[in-house]
Every structure is written in structure tokens, then in C-alpha cells.
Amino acid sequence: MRSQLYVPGNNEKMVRKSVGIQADSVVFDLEDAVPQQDKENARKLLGSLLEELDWGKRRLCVRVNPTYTMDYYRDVLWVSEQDKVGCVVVPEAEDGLLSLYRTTGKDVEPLVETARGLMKVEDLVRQEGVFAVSFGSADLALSMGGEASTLANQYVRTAVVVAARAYGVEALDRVFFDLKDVEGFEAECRWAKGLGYSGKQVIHPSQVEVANQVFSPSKDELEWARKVVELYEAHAKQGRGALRIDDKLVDAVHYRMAKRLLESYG
């Protein structure tokens, strides 16, 4: 998932609009985007729109309310009956993911948003049913008494992506809140990609195209990968290991990286 777009579950116009937005995944938000008094209406509205609209092959998710609220249990019961919803996004995730997966039959995406959640990130991603993980710097800052800009640092990002990759889980970078700062958003996407993230959580359609572009390989990157695979395999048949391609040293790890890129995008 290069881009995962959040859409308020109580906003009919935005839910309908999301059909035409080319995000790889859409998250219908029943948590922060929906006032407490409107949560039941949001579930009813979203249920009817899910029956009516068609998002094609895009992965549809629902962000439920935190596990310590009664609305969490109402959300879980409701989402378990939605055939088009493929995954549940869990805010402030710390425990209970296995029971959620087995109860709903949906994939699970935990959000690391508390100090305890960050300490437990490895336990979270190794749970059965977890397919992706992300983190929320604002909620994490609230939990720790810090500032969101500070808690979007390299330590937090690295801890999340290392745990994810260790267990074969997709890692999605945090939301970027400044919608006017396109250059800053793109720079953060590139930094996250360099750390190993496969995509970005986004909150506005204007961010989708940038995220899709950054987290997709360029034509030159694909051509380079094909060249590496072809020459390395020919070299290996002659009993040789590392070789020089266009004045760059290429060995087994570069070959595996090229193979992985072509398997995903080639």
C-alpha cells in the first residue's frame, strides 16, 4: 500500500468522493473524525454506502474506536457484518488483536499511539491477522507528554519499521498534517521510503498522487533491477559472486533487492 486515505465515516460526500481517488487503501474513520453523538449514525450511513458503491480492488478498512470504549464493541459487531471491509484499523493498540482477528475474520492494522504500544510494537506485529502497522505522532505525543513534531523522529519510525519487517508486515508512515506543505510531505515520504516503509497514511486527496509516486519505483529503477538480475545470474553460472555494473559493485544482497523490486512491481 503506497497510500492509505482516511475518510470520515459520517461524511457522505467524502465517502462517495473516495471511490474516484486512486489511493491503494481507504480507511473509513469511526474514531476521531466522528463526534460521540454521531457514531451510531455513522455506522448506519457507512453501511448503506458500502452496499451501494464500488471501490474495485482497493483494500477497504475501518478505523474503530479505542478498545477501552463501548463503541469499540459496537464497531466490531458492525464491521464483522461488512463483506467489503477487509481490515480493521485499531487506534491506541496495545492488546487484544488476536481476538479481534478471530472475531471479525478481518485483517488487523494496529496504530502505535501510546507509550505502552511503542514498547509492545514487536508483540503487536507478530499477532495472527496483523498485515500492516503504522503510528500516530499526535496521539503518541499526548501519551508521553511531548510534542508531535518531536515524536515523529527517526527512533520511533525505525522501531516501527524494524518490527514490521522482522515479521513480514507492511509498515505505513504517519499522517502529515500540513496540507499546504507539499514539498515537506514529499520529503517525508522519501525519508520514510528510505527507512523501509512501503507507503504513507494520508488525510487529503492531494497527498495521494505524491505518495503513490514516491513509493513506486521509477522506470530507471526497474530497468536497473532487471539489469542487475540478468547480469548477476549470468555471472553466478560461471561460479562468480560480486561483479561490477556501471562502475557499481553488485553482490548477493543487491541481487535479492532487485529481485524483490521486480516481484512487487516488474
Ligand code: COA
Given for the second form:
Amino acid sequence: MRSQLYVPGNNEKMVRKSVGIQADSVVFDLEDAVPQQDKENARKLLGSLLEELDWGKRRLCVRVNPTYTMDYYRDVLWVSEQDKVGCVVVPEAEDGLLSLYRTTGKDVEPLVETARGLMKVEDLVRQEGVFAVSFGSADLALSMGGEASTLANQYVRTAVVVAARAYGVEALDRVFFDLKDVEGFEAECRWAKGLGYSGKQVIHPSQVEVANQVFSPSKDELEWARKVVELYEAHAKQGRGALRIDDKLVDAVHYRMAKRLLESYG
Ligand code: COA
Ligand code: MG
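What would the structure be for the form predicted in complex with the named molecule, rather than the form predicted on its own?
Time for the whole complex; same chain goes first.
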């Protein structure tokens, strides 16, 4: 999932609009984007729109309310009956993921949004049924008493992606809130990609295309990979395992990286 788009679950116009947006995954939010008095209406509205509209092959998810609320239980009952929804996104995740997976039969994507969630990130991602993980810097700031921009730091990002990769789970980078700062958004996508993230959570149609583009290999990257595979294989036959390509060292690890890229996208 290069892009995972949040859509407020009580907003009919945006839910309808999301059908035509090229996000790899859509998350209908029942949590922070829906005011308390609208929760029940949102479930009803979403239920009928999910049935009515043609969602194609994209991965549909629902973000439920936190496990310590009554609405969590209402959401879980409701989502377990939504055949088109394949995944439940869990805010402020700390525990309870296995029973959620077993009772709903849906894949689970925890959000690391509390100090405890971050301390327990390995336990979260190793649970049966967990297929992806992300983190939320605003909630983390609330939990830590800090600031969202500061908490989107190298430590938090690295801890989440290392745990994810250790257990074969997809890591998606946090939401970027400044809709006008296109350059900042793109730079953050590139940083996350460099750390091993496979995509980004997004909140607006304008962010989808940038995320899809950054998290796909570029023409240059594919060209580099083809060149490395061709030259490395030719030289290896003559007993050379280290060579100079475009003034950079290439050896077996670079060859393996190039092969992996071509196998996934070439
Ligand atoms: N999903 C689907 N459509 C969306 C959308 C979204 N997340 N965000 C905006 N749109 C649509 C708008 O409906 C509008 O459609 P139109 O041109 O047909 O009228 C168009 O895209 C342009 O939207 P814009 O006017 O720029 O957005 P806004 O200023 O009204 O709203 C936000 C900005 C941030 C409030 C809105 O993008 C949003 O609600 N995002 C999701 C928030 C969310 O779910 N948060 C929870 C997780 S952090
Ligand atoms: Mg939240």
C-alpha cells in the first residue's frame, strides 16, 4: 500500500468521492473525524454506501474507536458484518488485537499512538492477523505531553519500521497535516521510504498521487537495477565480485537489492 486514504465515515460526499481516488487503500474513519453524536449515523451511512458503490480491488479498512470506549464494541459488531471491509485499523493500540482478529475475521492494522504502544510495538506487530502498522504523531504528542512535529522523529519512525520488518508486516508512515506544504509532504515520503516504509497514510486527494509516485520505483531506480544486474552477472563470471558502476562500489549486496527491485516491479 503506497497510499492509505482516510475518509471521515460520516461524510457522504467524501465517501462517494473516494471511489474515484487512486489510493491503494481507503480507511473509513469512525474515530477522531466523527463527532461523538454522529457515531451511530456514520455506521449506518457507511453500511449502505459500502453496499451501493463499486470499490474495485483496493483494500478497504475501517478505523474503529479506541478499545476503552463503548463505541469500540459497537464498531466491532458492525464491522464484522461488513463483507467488503477487509481490515480494521485500531487507534491507540496497546493490546486486544488477537481477540479482534479472531472475532471479526478481519486483518488488523494497529496505530502506535501512545507511549505504551511504542514500548510494546514488537508485541503488536507479531500478533496473528496483523498485516500492517502505522503511527500517529498527534496522539503520541497527547500521550507524551510533547509536540506532533517533534515526535515524528527518527527514533519513533525507526522503532516502528524495524519491528514491522522483523515480523514481515507492512509499515506505513504517519499522516502529514499541512495540506499546502506539498514539498514537505514529498520530503517526508522520501525520508520514510529511505527507512523502509512501503507507503504513507494520507488525508486529502492531493497527497495520494505524490505518495503513489514516491513509493513506486522511479525510472532511474529501475534503470540502475537493470544495469547492476547485467554488469554484476557478467563480471561475477570472470571472478570479480566488486566493481565500479557510475563511480560507486557495487558488490553482492547491491546486486541482491537490484534483483529484489526488478522482481517486485521490473
Ligand atoms: N476523502 C475523499 N474526498 C476528500 C477528502 C478525503 N479525505 N478530502 C477532501 N476531499 C474532497 C472534498 O470533498 C472536495 O471535493 P469536491 O471538489 O468534489 O468538492 C475535494 O476533495 C477538495 O477538498 P478540499 O476542499 O481541499 O478539502 P477541505 O478543505 O474541505 O477538507 C480536510 C480538508 C483535511 C478536512 C479533509 O481533507 C478531510 O476531512 N480529510 C480526512 C480527515 C480524516 O479522516 N482524519 C482522520 C485521520 S487523521
Ligand atoms: Mg486519534
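Residue numbers count along the first chain shown, from 1. Rigid core here is just the name for the largest C-alpha set that superposes within 1.5 Å across the two forms. For clarity, every value in this text was computed on a predicted model and none was experimentally measured.
V228 is among the residues whose C-alpha shifts by 2 Å or more between the two forms once the rigid core is aligned.
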